Structure formats: structure tokens, C-alpha cells
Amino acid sequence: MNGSPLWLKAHALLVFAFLYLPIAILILYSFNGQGVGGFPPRDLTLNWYRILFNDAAIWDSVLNSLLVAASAMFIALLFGIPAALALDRANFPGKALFRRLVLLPLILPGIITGLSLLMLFRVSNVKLSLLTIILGHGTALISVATTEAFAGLQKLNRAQEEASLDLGATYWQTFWRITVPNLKLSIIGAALLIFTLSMDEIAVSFFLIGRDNTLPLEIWGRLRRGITPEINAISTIIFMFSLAAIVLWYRLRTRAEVTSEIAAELVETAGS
């Protein structure tokens, strides 16, 4: 950036301002004395953290969505993993159809996936649940699974694979063995990214939700009220795991990359 011109330095600042600076005004009010009005903020209090952590209709929402985002990270991975093997290892009839509808869900807004699922569930007789609602973010990101794995298994060198095969391996031992191995970075990246957007989602929820609410639809809820402080607190809480999350899959990502290069750096050295 030393030689950048000082209108590109100005314009980087102006766009991390944009992004940042709503996030930063929102944390900063989550510990305002004066609640959400007033400023600039003072009176600065730990009040609406106190008052949250008793709230239980909020931390009954979170167990939710957590119980939702684990399992449809679950289904996710079980169907989005065979899916990008299929694309990338199988030839049949149809195939360039298959891939384009996998990517279907991701193109889709959430409320066509979510009625649809609706109408689906209506017809079947099944009633409205956390489980309806794990099955549609589990369908729904079935597509980022998939995406995640295929674009891991690209980058995958089947020479491992191959020489497994040679030494009498069978093909689900190869898979679990070595190729499920080498796809471990793209697998948890693709857990982490499910799972995050799934504790986000509130399209498809809001259609298929039942009695029990996520913490999505809560603070939606409770938002139709006005804001409160305690919604500032807890959107603090939930930035603050989203971003424990991305320095983990990076720390995770820059370890992978140096373990690669030392691995290279062998083979070169043993080759010569």
C-alpha cells in the first residue's frame, strides 16, 4: 500500500467504514447506560448483559438454533460429500444437468425454497417443527456441502489415492484413509460456512417454523417491538462466535498451506 495513490488509500478506508463501522455503533450501544438512544453513548454498563443472560425466551431460541444448524450441518455434509464425489469422479448420463441443479438452492431466494418446502410438508401431513426446519436448511445448503467438497476435490492429487489402490486397498478405504484426509480443510470449511448460515437463516425458518423459535425469528420478533438494548447485546455475542469461527478456519486454512509446502519441499528433496 506504500505506493498506492492516496485516493485508493482514502477509498479502502471509506469501504471498511462502510462495512464496519454499523457493526462497531452496534457494540458500542450494547454497553450504552442510556440504552439505544442518546449520543454519543455514556454511561457505559454490563446492565443489558446481565439482563440478557437471564432473558430465557432468548437462550431457549439459541439452544435451537444451535440443535438446528449442528443437525442441518450434518445432513449437509452427509449428502454434499457422495454429490461432489459423484461430479468429480463419476460419468453418467445427465451429469451437466446434475451439477447446475445441485447449485439450484444457492441461486433460489430463501422464500421460494421455504414455501416450497412448506407446501411439501402440508401435503405430506407433517407438522410444523424444528425438525421441518432442520430439513429445510439441511436441503437448502446441501449446495455449499457440495461446492465446498468439489472445489477441495479439484485441488486433490490422486497420485495417494492411486498408489493406495496398488497396495491392495479397497475403495472405501482409500476414501477414508486417504481422501477424506486431504479433504479435511475443505470439509471443515464447508461445515463452518453451513453452519454459520444456517444460524442466520430466516427465510425458510420463518415458513416452516412451529412452536419453538430460532434466535433468528426471536429477534425478528421482538424487533417488530422496537430495538432493544438486549438485541444489541446478543448480536454482540453471536459477531463475536462468527468471528472466533473465521480465525479459526483461517489459523486451520495457513497451517494446512505450510504443512503442504513442508511436504512439497520432502518430495523435492527426496526426488534429488
Second form
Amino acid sequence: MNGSPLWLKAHALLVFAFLYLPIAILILYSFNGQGVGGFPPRDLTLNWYRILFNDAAIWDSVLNSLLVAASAMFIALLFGIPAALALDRANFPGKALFRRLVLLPLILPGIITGLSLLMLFRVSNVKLSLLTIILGHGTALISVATTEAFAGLQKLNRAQEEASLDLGATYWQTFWRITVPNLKLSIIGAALLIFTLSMDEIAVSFFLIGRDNTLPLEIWGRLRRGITPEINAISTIIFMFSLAAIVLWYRLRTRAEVTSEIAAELVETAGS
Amino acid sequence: MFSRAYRTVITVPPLLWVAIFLLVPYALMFCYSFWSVNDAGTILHSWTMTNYHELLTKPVYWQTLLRSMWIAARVMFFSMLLGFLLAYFLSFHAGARKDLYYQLVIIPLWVSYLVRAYAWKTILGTDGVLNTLLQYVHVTKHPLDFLLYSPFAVVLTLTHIYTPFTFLPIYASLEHIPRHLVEASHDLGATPAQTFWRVILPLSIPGLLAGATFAFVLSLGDFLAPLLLGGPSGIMISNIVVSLFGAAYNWPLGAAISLCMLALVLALIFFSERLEKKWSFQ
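Given the form predicted on its own above, produce the structure of the same protein in the form predicted together with its partner chain.
Below is the entire complex, every chain and molecule, led by the chain shown above.
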């Protein structure tokens, strides 16, 4: 810290304030009896949380979102991990195009992914429902599973897989006993990321929505009708869950790093 | 070492999925943009250039596109300015607290995009937190009404949302700068400013390019922040597309605009990658 110019510190402080101000306001006003605006906040109350817990439509949409996120995560991992393996160790015509296509939804605005899928479902006469949202999220988030798994594969020592195959294990056994355990952290990281991104996704869902709302779309519908601190309350709860997920992920990663360090030391000691 | 069967099993399923759910939809978007819709609302599957002709001749489309690009350019500029200086501070001056600060930049990403845009709405509105605060401390007598429902509100909100996104690649590229290069520069008598301009900045260009592309492309295609905070003067190109796919019911014209956006975005990614390669440090 010493020697760093004061203005640089001040700037960093301001950026953090800019990033956290809306979140702080959001949480603070979820306890405000007087609604979402108005300074100073007065009549601190838990009333909005009480209303929220009796709001069946919100909880239905939360359940829908959880279902969508879990299914999208399954699809994205099911196709994203093999895609990473294919990019890492297979050669086929159109590989460069395939790599680009898989990763494209990561950088494209959601509206393009959403609309192009809407046209697909229209042409093939698929009715819009939660299923179409799941297919949309799954497709868009394969990119996340692939990038994470591919990064994990770059660090993987291929000699282990070779040894396993040489010792007579089948590809299937090698995959489950060597490849997957080595990619464990990348896969868990990708799964958490996909789950949260899907829970929050709105641009793609916006176009693929049938009768049942996901949580962001339910919130969106309410924002257009008028705003109440109930939205602050549900956002605060979800933020707390996300924070818990980050902490959990950190614990897992730190423990895994410690375990692998211990393992490396053991190997060294055994070898010497 | 991997058998043919193994390679087939890992390649074919993702290839098929990507073909069906990404390649075919983009191709369909291309087809739609050459179709048309009649007064009865039926889509005519005969090829025509009508949509592209309309895009070029009606000023509302390219004016809105230009305005969206101007909004996106401002978001890109501000989030790069904030993101770069923050990343520079973290990478070179934060010492032991680096990891903590890094986490603090990431955490806002876990709060829903929609919810953060909504939070800005509650801050900027006529009866919002900022206006009532200003009146409370007697800075203003009447609410400032230019805060919400303006391009300003859209730029502010999108800058808030994309600053962490631009920070990440910039920080990664700063962290990859070998510290002995910086030391060498100091030892050879360069001032801190010279070291910054001649060593650190050029080496962070790949990260800056990636961050800039992210911020520009994602805000260019945004339609929710303008709907929520933009008002009539903050309408962006995607809002036109949304209405063409909704109430205005002209999918082919909407597809043509989307395809132009897609082309623009792909061109930007292509150029940014070319530049990145040119500047990347070996």
C-alpha cells in the first residue's frame, strides 16, 4: 500500500461505493415501511417479508426458476464437458467453427440467442413453456461448462489417463475414475456458475416464456405494474443465498488446494 | 492414445446439439430476414430485399442504431476507465489485501442484473432516494427530473453493471505482467509515469480490448435497462426489435435488424481478436 498515490486509493474507494450503493439501498429499503424511495428511511418493518412469504405467485416462480436452473445445469454439463474433451483431444472437420459457435452465446447479447431460438421453436411448432426456457438456458450456458472444463483439462496430467488405460481400464472407467475426479473443481465451479447465471437470466427467457414465469420474469412483470419493497425483500433473500454459495465454493476450493498440496508433499516424500 | 470410438462419443453429441440449437437458429434468422409479412399477419416465405431496403431508407432505424452505439460507447469508456484504474490499484498497490478486494469486485455480479437496474430506478426517480436526500439536506428545492428516464440513467446503470466485467480481463492481463519487467524499467531510470505508459499500459492492451468488447457488445444489445430507465429518449435498437417481435408483429424486419446487430458484433469480436493477437505479450 505504501507509495501508492492517494488519488488511486480514493478512486478505488469510489468505485466500490458505486458498485455497492445500489445493493445497500436495495437491502436497506426492504425494511422500509414507507416504500422504495424517500430519504431518510423510516418505520423500519419486517412487513414486506411477511407479505412476501404469503405471496404464492413469487414462490411458484422461484420453484420454476430452480427447476429451470437445475435442468439447464444438467444439459450444459452433459454437452459442455464432452465439448471440452472434444476440443482438447479430437480432431474433426469444422473444429474451429464448432469452438466459435459453442462460445458465442457467452459474448452475444441475450436477445440474439433468445430470438433465434424463438424462430426455431416457431418453425418446428414447439409450444413455448418452461421446457423451451430450459433448452435456451442449457444451450447458452454450454459455453460456461466448456470454458471451465477446458481450463481444467489444460492442467490435467494426461499420463494418469494413459496409465489407467495401459493397466486395462476401459475408457468409461478411466473417464469416471481419473478424468472426472481431476476435473472435479472445474465441474463444481461451472455447475455453481451455470446455476446462478440461469437463476438470474432474463434476456433469453423473455422471448421463450410460456405460461409459467421464472423469478426474474415475475419480478419484471411486477416492475411494470408499479414497485413495492417486496421486490427488495426477495432480492435480499436471493443475495444472501448467493453469498452463502460463494463462501461455500471458497471453502471447497481452499480445502481442495490444501489437500492437493498435502498430496503433492506426500508423493515427494515417498519418492525421495 | 484415444480410440476412434472414444473420440466419436465425446464429439458427436455436443456437435449435434450445437448444430440444432445454435447453427440452425442463426440460419433461420438469416432466412426470416429475407421473408416478409402481409397485412393478415401471415409470414410469406418468398425471398425479398424489402426489410433491408426499409432499414436503409427509414431514418428511425439507423438513428436508433447510432444512438445505441453512442450509449454503448459511453458505457465502454466509463467502465474501462473505472475498471482499469481499479485493476491497476489492485494489481500493483493493494498488497496483501488483493484477494479480498478482488472478491469485493466479483460479489456484485451475484446480484441479479434486473434487480440492480431496479435499484438504480429507486435511487434516481422523482421520489427516489437521491432526490429526497438532496431535498432533505436542502441542496435542491424541487426534485431533479432529468435523472431518471434519460440516456444518462441507462449509461449510469449499464456502467455499474459492466464495470466488473471489464475489470476481470484487465486485471488478469495486469497480473500476467512479469514483475521483473517493471523492476527493470525502474532500475534503468524510468520514472513511475514512464514505466506506466511504456511498460504497463502496452502490456495490458489485450485485457483492455477484451473488456472493451464485452462492455460495448453487451450494452449495445441491451433492452431491459432502456425499458426500465431510459424513457422515450433512451430507446435502443433492441427495443425496436422487441416491439417488432411483439405488438408490431413484423418478425422478418426484426430478424433483419437482429442479423445486422449480429454482423456488427461478430465484426467487432473479429477485429478485437486481431488486435489482441498483435499486442499479446510473448
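C-alpha atoms forming the largest set that superposes within 1.5 Å between two forms make up the rigid core. Positions refer to the first chain, counted from 1. All values reported here derive from a predicted model rather than from experimental measurement.
Annotation for I23: C-alpha shift under 2 angstroms between these two forms, rigid core superposed.
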